[in-house]
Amino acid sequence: MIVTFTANPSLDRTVALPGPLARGEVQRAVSVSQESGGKGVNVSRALVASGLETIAVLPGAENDPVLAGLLHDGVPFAALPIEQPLRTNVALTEPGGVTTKINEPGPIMDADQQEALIGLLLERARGASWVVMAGSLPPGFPADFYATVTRRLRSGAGSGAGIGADGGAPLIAVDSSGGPLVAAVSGPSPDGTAQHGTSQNGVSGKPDLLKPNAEELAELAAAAGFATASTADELEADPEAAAAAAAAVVRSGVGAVLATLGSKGAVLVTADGAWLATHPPVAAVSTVGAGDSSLAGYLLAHGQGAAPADCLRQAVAHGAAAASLPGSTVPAVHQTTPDAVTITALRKD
């Protein structure tokens, strides 16, 4: 069972154009579509696509279209009720995929409800192998929120609880940006006292697996003391500051680093090495949604026992499967081409 977690979900609505975006005119839509989404949920959606086991933890109200659409595409869920509504986004794709997004910010949960979101996916990471908490957070709740919740996973997992599979802690995974992704690799305040996270009462807040597309890993890099700073285009460019930047995370305490370059393939980065995985160039549709069919892709090899290369290889062929289909669609196994993937090991250091 792999459970995702969503403090932010939303009804992605994608706008096909028939040509380039021009800013201030008025454009007619070839099509018009929409899928309950965030990360998370996308990543429950791709993985139902294969028929792997797995349940969405998310906010909303019974009668929310973000849940309606989960119901009617037969993603098991589990929701916390809230009063207002779960966020909009809107996608626009141009030919040739140039995506751009406008993202609203999201309901507004106070402590408490916070407090019983949390609870939530305890209750439902009860024999899990993967937690997977991705995207952003809504206004209010704190940067280290995904560093705390992992600390309670495991801390339950620890007093015997059995929470994860096989009654241990299960693995962790998160893929968001800013304050929240900086939150899982920032070292210790100066007082010496824990900070988003690092280790607290002998339980870190490091996650498992960091999912973090090119201008996220310089983010990273940069909160885990990298001595060379890199642009996201020079990350891109050069798979081996990718890794370089990768492995750095990766010794501040992070199991592990997938970090997708976009068209340029993806870097895996573990403490026992390093991989750039590519493929042929696809005819691009759209790009949303494309990161989250990456993990996808890298849990279904990793539930199926594959060696961390070969979990690398599905989570491109996964990614570029993704970018070909239209709007938010996620692949299905069988629709990915993990032969097509070139791998080549490389230096982290």
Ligand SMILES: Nc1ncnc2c1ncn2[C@@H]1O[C@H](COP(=O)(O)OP(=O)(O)OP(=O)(O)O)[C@@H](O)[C@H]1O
Contents of the next structure:
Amino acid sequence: MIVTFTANPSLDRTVALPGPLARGEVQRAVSVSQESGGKGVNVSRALVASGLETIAVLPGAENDPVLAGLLHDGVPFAALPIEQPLRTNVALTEPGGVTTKINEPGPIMDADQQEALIGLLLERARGASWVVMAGSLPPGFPADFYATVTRRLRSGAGSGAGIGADGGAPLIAVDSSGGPLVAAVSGPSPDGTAQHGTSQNGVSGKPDLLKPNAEELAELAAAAGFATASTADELEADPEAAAAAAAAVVRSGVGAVLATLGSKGAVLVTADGAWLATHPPVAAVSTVGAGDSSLAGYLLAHGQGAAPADCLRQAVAHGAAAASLPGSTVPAVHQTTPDAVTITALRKD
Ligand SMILES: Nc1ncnc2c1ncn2[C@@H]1O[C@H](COP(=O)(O)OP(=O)(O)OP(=O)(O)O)[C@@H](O)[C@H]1O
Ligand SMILES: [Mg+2]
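Could you output the structure for the form predicted together with this ligand, given that the previous block was the form predicted on its own?
Complete assembly follows, chain above in first position.
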């Protein structure tokens, strides 16, 4: 069982415009579609597409349209009831493909609700092989929320010792950006006060797997001073530089880094090695959610006992297939072409 956790899910509405977006004017939409989204939800959706057991843990009132959408799509979920509606994210698409996105911040949840959400996750994570925490955090959540939850999952706080598969802690994957990403992996601040991802009472808050894209890896490297700053474009163009930045993250105590590099494929760095995976060019139709599909592909292969390089292979096969499908449509494993992926071993440092 793979449990995903989405603290800030959304109803993703896509509004197709007949022409370019005209600021300040009234325009009529050609078509409107909507889908329940959020990064953890997308990972669950991709796992369901391949027949894997998963549950998406999230907040949401019983009658919230996000939950109705998940029910409709057959994505299993466990929701913490809240009074406020979840957010709606709007994408305005123009005929040429230009897209303008407006993302709402999300509902306000007080400390008690945040604690209840963690409680629901701890309960559902019992017996899980992986917990995937993904996406942004709603307003008011502390930036180190993921590190805190990681420690709680590992120490089994509130649920007795050991809550994962075989009574051990589940493996933990994090896919986020900005403050929550940095706090999930950064060490103590220079004055020693902030502990963030580092160990407290001997329990590390750092993930077993981190899934940044090039932009997030650059952000992380710059914030943590891990490597000489590279831009996202430089990391996409130079997989060895991406591997070096990812290796610094691994040396800081993260189990493995799966850094996706858009059309350039992805690199995986573990304590034992570094690999680059590339897929022959595909006609990219929509890369929305490609990274979430990559993570699902990695977890799918991992669950089958695949070696690290083959988990990376399936991640890139899933990503390429997702990019070739419209909208945020996620591929099933039979729609992917892992045999077309080329794996190259890289120097780690
Ligand atoms: N233009 C493209 N052509 C081919 N494959 C692509 C393209 N864009 C993305 N991919 C595939 O999808 C994977 C993930 O892409 P990317 O690095 O853009 O993720 P991301 O930015 O995390 O995406 P998101 O957060 O929107 O899900 C890549 O490793 C690659 O396999
Ligand atoms: Mg992403």
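Between two forms, the rigid core is the largest collection of C-alphas that superpose within 1.5 Å. Positions refer to the first chain, counted from 1. Source: prediction; values computed, not measured.
Legend entry - Post core alignment: residue 25 C-alpha displaced by 2 Å or more between the two forms: Yes, because once the rigid core is superposed, the C-alpha of residue 25 moves 2 Å or more between the two forms.
Inset, instruction - Establish whether a shift of 2 Å or more occurs at the C-alpha of residue 14 between the two forms, with the two forms superposed on the rigid core. - result: Yes, because once the rigid core is superposed, the C-alpha of residue 14 moves 2 Å or more between the two forms.
Inset, instruction - Would you tell me if residue 102 moves between the two forms by 2 Å or more at its C-alpha, with the rigid core held superposed? - result: Yes, the C-alpha moves 2 Å or more.
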